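Shown here is one chain on its own, the form predicted on its own, set out as structure tokens.
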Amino acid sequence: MASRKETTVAASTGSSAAASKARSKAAPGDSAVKQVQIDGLVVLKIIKHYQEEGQGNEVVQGVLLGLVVDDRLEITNCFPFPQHTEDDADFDEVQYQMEMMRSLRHVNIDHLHVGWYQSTYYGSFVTRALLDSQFSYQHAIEESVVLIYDPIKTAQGSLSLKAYRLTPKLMEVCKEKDFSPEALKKANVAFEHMFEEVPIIIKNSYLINVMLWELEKKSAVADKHELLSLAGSNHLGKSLQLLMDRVDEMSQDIVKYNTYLRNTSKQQQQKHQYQQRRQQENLQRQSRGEPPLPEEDMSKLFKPPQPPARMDSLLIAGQINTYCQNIKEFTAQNLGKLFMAQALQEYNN
């Protein structure tokens, strides 16, 4: 699997240039992406990098290439990065990726890079590893997207290609690097403002759609009965698997939140009673004539303890709903199926 970190590397390589030619075609004070437009041929190109190479949960990335127009970004090419394990020590991903964009600049190719796509296994995809790369993608090339290609919902006859950017809110706290519980709620972070979703077309040239209006019409109706099949697969029972152990990570993470909480509130009762006696004491001393006792630091005394990190639980969070989501669609599909089939039944009847 490509490392991330060399990834973004590459990435920032050739942000300046793509930067410079998306402010050139932008609106003056506005870069955000607003739709995506993705030539069939390379989402055609994302579906066979997994078909070659990825297997079960296996993760397939590449990189996205193209350019910015207005608010749309157009993603015209793409290539992918090849599987290598730990073994091959004198591969280089950064020199790869710089190659692969010379080859394709030579023969007059976008090649400006525009994001990247990675596939999921039933939606697992919402991490941390992603959301690093994510950033520093959208830190170096401010309209790149990252596209999240499902193969599961793919085989099940509906095309499963979604484009997210991270929220502008998601991008400041990631900036100043603090996943503090302060931070996070004073920025307002929570699990359902840190991706966006950005619609996607896909685009073919009227060649392309004349050929794909042509094998519509030669290929066989028999095999679309499949879609209408009322027998329930492995989907909703491994999606449920993976959305209890997302509950069970975030029962645990609020566990050591509670007890970071309860051992802050004991140490401010330290704290107070120390003070309580200290003062107490000073009283007596005075009523002695004897000066007051050295003021000390409470900080050094009294340590407090270090607050967990809450941008994991942020991800669980946003997983989950992700979970939740595909089950919602998996379930009114199927819904959808029974109640047709009733009305038939009751109309044949």
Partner chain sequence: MGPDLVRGGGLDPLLTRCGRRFEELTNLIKTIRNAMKIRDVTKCLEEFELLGKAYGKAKSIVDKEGVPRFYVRILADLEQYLNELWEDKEGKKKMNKNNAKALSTLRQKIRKYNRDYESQISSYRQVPGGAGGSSSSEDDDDGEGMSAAAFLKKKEPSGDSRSKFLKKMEVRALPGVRGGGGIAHVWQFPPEMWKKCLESIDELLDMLFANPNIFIGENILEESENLSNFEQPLRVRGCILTLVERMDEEFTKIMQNTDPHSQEYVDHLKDEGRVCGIIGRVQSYLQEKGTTEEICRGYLRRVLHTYYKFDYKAHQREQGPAGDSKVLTPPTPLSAAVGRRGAVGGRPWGGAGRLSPLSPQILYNRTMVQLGICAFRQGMTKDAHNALLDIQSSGRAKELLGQGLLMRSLQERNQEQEKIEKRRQVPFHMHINLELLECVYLVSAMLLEIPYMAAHEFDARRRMISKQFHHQLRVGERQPLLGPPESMREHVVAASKAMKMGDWRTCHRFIINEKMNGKVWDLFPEADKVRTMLVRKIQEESLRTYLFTYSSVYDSISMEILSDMFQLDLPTVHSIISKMIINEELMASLDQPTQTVVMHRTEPTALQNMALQLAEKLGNLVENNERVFDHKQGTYGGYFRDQKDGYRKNEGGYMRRGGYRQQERQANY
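We call the rigid core the largest set of C-alpha positions that still match within 1.5 Å between the two forms. Residue numbers count along the first chain shown, from 1. Note that this is a predicted model, so its numbers are computed, not measured. First, how it differs from the form predicted in complex with the partner chain.
- After superposition on the rigid core, the Cα atom of Leu283 is displaced by 2 Å or more between these two forms.
- With the core held fixed between these two forms, Ala341 has its Cα displaced by at least 2 Å.
Given the form predicted on its own above, I would also like to look at the protein as it appears in the form predicted in complex with the partner chain.
Just this one chain is shown here; partners and other molecules are left out.
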């Protein structure tokens, strides 16, 4: 799915070039967007999309359309990407996007690309694919964001919609495409500095607000049962499982790194020994009057082992962080609920 993004971004660069020109130049090292303002329509559309097509582990994706005003990113509309089915193997995403945007332009809706959205399963969205997609988006359109919609958390009572961007530091590293440990150290990128969250405001037009007030008066407010649900062990169990998997991966990664270090030092030793031996031999030869042996290219003899790429471990660390945050929130809420329930019980008895 991510690969689609890269192709489409190139196509839409032209259309958004106009948008970026209108914007003021942001200070270097600073993120271009300080706030995201989302229309209610977009939120509803995202939720609907997930409900229709996204049951299970599948992630649903779509394109965000809007405008940049000062340091605010306004998202006014969106349209979903249809699921990739086998029959339309020749489904041309770029074509589809272009069509959509053209149609929208005809209807006088904002048709400028500003980002993309994705649903997530229990918070597992920090993947290589997402990183690549977002990088290509942000490279083309500097103000892009990715909206992460967590349907399961939403089902538990509160809307969970977050906007993420890649930090400028990470952008630099990705541009170089050099993920070796040295480069990352130089750039001083830790997993906390990978993504930055941008605060979201949900805004509606005045007309819509008026309608909502009228509706409120007419219909009874639905009771929000889900917020008070005490059943959470399933959710917790699944989160724990995912967390454990990541921890395992992390362990393996560290072991790999360890072996790499050991191999390098061993090789250093060998190199050193070889050099010593060579010197000795040369001395002997000199004493016997023979010509010294030529100095051989050390790098050919001792190929240094490949340093493992560190990007994956960064991603895993980021993911673990996300999981931990989620679990923290969830358990805090649940503890509160359990105490409340206990108090109620005691009160009733």
